[in-house]
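Starting off, we have a lone chain in the form predicted alone, written out as structure tokens.
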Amino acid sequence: MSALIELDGITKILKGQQEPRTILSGVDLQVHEGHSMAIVGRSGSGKSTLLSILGLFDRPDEGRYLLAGQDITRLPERKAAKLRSSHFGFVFQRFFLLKHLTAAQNVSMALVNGQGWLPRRDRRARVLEALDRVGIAHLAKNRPARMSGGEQQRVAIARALVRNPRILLADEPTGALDTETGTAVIEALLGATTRGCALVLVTHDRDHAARMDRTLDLVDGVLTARVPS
């Protein structure tokens, strides 16, 4: 099966006033539809930088990025933004919910901003389906202040899923949650893979990483597959 995403020799160098520092060094990676992977490593190891490159927010200094077989390494920002909207969903440690909007309205914002105009009835159906997929359709009318941290994170996941992305990128989505709530959030993320969505999870939590189809270690900018113990 061909890879949805293929990174070949990706290198990223941090250039500033001090000596240049290599953040990513010759990273090779394949991401397949319907599969999940975890990327683990210490703080500063380059995990978030790798996720930013995967999500087209950043560009590598060397290497090649293929998306569905198309070389998009040097894609102009306007076209990159269009691909982000059509192919990717993003979940972060912070929820980034608008406090004055309900759960349904927060999720609906992703459709307004990313997929042009949809009839109101179709938009509402898509939003409620996304909330239902993460188990909180009953909270559609609640504002963030009336929800727990785990519930707010699931709203954020629903917001990422409502556009039916091909790739879901999650950066430490359970970092601010307790163990039980974090496990529920991981369940919601894994649920996306049953519909063919690829999941890339950056995490410090080894237990959550172990639930993915495969786990990769990022150490000093070098990405390697973990050998099962």
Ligand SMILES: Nc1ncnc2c1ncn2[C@@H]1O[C@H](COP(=O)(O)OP(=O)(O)OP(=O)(O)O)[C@@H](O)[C@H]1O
Second form
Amino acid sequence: MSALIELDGITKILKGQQEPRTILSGVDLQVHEGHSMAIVGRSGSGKSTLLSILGLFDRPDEGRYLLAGQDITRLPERKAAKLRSSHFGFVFQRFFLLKHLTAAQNVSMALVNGQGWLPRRDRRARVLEALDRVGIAHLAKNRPARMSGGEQQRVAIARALVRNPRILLADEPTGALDTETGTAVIEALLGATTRGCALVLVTHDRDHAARMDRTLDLVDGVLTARVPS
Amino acid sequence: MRRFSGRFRSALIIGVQGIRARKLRTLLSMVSLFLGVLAVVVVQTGASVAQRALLSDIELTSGIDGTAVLDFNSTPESAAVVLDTLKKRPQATGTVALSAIIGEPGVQAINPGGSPFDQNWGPTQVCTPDGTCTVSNEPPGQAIELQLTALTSDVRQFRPFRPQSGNWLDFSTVPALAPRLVLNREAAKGFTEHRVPAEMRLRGATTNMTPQLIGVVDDGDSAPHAYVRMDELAAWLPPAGLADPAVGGYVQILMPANDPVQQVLVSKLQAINASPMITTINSKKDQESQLKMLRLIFLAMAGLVLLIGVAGILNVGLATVGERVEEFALRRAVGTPRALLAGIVLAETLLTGLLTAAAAIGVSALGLKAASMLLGSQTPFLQNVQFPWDAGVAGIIAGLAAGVLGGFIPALRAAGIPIATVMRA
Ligand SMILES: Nc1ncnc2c1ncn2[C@@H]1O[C@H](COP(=O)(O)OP(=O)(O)OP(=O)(O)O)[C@@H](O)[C@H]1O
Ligand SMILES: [Mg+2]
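Moving from the form predicted alone, what structure would you give for the form predicted together with this ligand?
Entire complex below, previous chain first.
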């Protein structure tokens, strides 16, 4: 089976005021449709940096990035924005809901992004479906201030899922939640993989990592497969 | 096209959401901009209204644009030539201005010198041709002094007097024996306020005459003035005698520019060495160049006030973008193009500018209407005055320009926010 995403020797070097520092060095990675993967590692090991390259927020300094067989390593920003909209869904540690909008409007934000246009009726149907998938359709009209952390994170997941992405990237999505709520969030994320969506989860939680199809360890910018214990 | 409309609608939705989420802030931006836009609108309105008022006054007192005015060295001989030439050419109007007194004989007029009734120009001086003048020592009485202009044809083709009441002179009928007079508003005021006998004396006329007052017009003159048909006056005063220095008549001919009658008159007058001089009225252009400088100075001041408003919008806009860093990073993460983000910020300030312009235009239009209703009766140029459309356009342009100036830098900032912000927050 050919991989949805293939990273080949990805290297990211940080050039600041100090001397250049290698954050990722020669990362090889394959992401398959419908599969889930956990990336673990110490704080500062480069997990978020890797995710931002995967999600086309940032470009690598060396290496090759293939998406569905196409080389997108040096994609111009305009096309990258289009791909982020059509292929990727993002969930972060903080939920980043806009507090002046309702849950439904927050989810709808991913549809009102200048990439194509859906009539209001279609938008509403898709928003409600996405909220239903994470089990909070009844909260559609609530504003974030009146929701629990777990509910807010599920709104964020619905926002990531509403365009039916092919890859879901989650950076410590349970970091701000208690164990029980965190588990529900992981369930919601895993739910997406049953529809063929790939999931890349960055986490510090071993239990959550264990629920993924495989776990990779990032140590000082070098990615190694972890043998399931 | 479809892509464009999708982006446009997205920008509109996000922009309106943004404004609704920050109503107070939008209001404050509008307040900071309001005075500047209002100043621009008021200056434009004032200039337009003033120009229109001045122009219509000039049309009344000296003539509409394109009127040729012929002046010449007035002697009994040249006056006779002119009046004879004009007899069969009503497309040109010869006018002779005389001083007349209507009322009791042998008294000093209520308004010596033909002054407006609420002004006093001092007692009349009587001058003899040799240049010695003496103050008249007649006792004051019930008489009105006014300027009487005799016309060879209808002068309204050049000076569009506004009818006030009664009729205007009819040049198509047989001349009446008793001269028919049309008064201006000031003269009419004098006749209603003072009871004077209908007996008219003209210097140089052999006998007194009894005029008929047939109508009132607004001729733009603040001093009392009356108009009469030349041929009706001629029965009492020979036209050639009007130009006699002792009588003091002042002859002038109004005609359309480039009319053949001009050539005829000029050559006839040159033949008797009367040195004719022609000027063509072009008030609009003259006046525009005069008012232009003034308007520019005021607009520059208004622009300065507007600039302060722009600084206000800019300040609020930068603060808002600073607060919305995470929102913009997130929007980029979900695929919103940078250009659209910049567009949204710009759209919000443009919308603010437009709303402000609408408010300023509304306030100006209402103010003008109020001024017209309250002061219209005393100030004729404020009567039925319409809000000038160019002031509205100027307001909208000012609002949009302020929106662009105030929104440009925040828009660039918004477009430059890195997406990774959402991962490091
Ligand atoms: N914009 C930046 N400026 C300076 N340093 C940066 C920047 N981005 C990343 N780094 C550095 O790169 C390294 C990797 O950062 P990264 O955020 O990828 O780590 P992480 O594995 O996600 O850590 P954590 O588990 O704490 O989130 C860190 O040492 C960080 O200081
Ligand atoms: Mg991180």
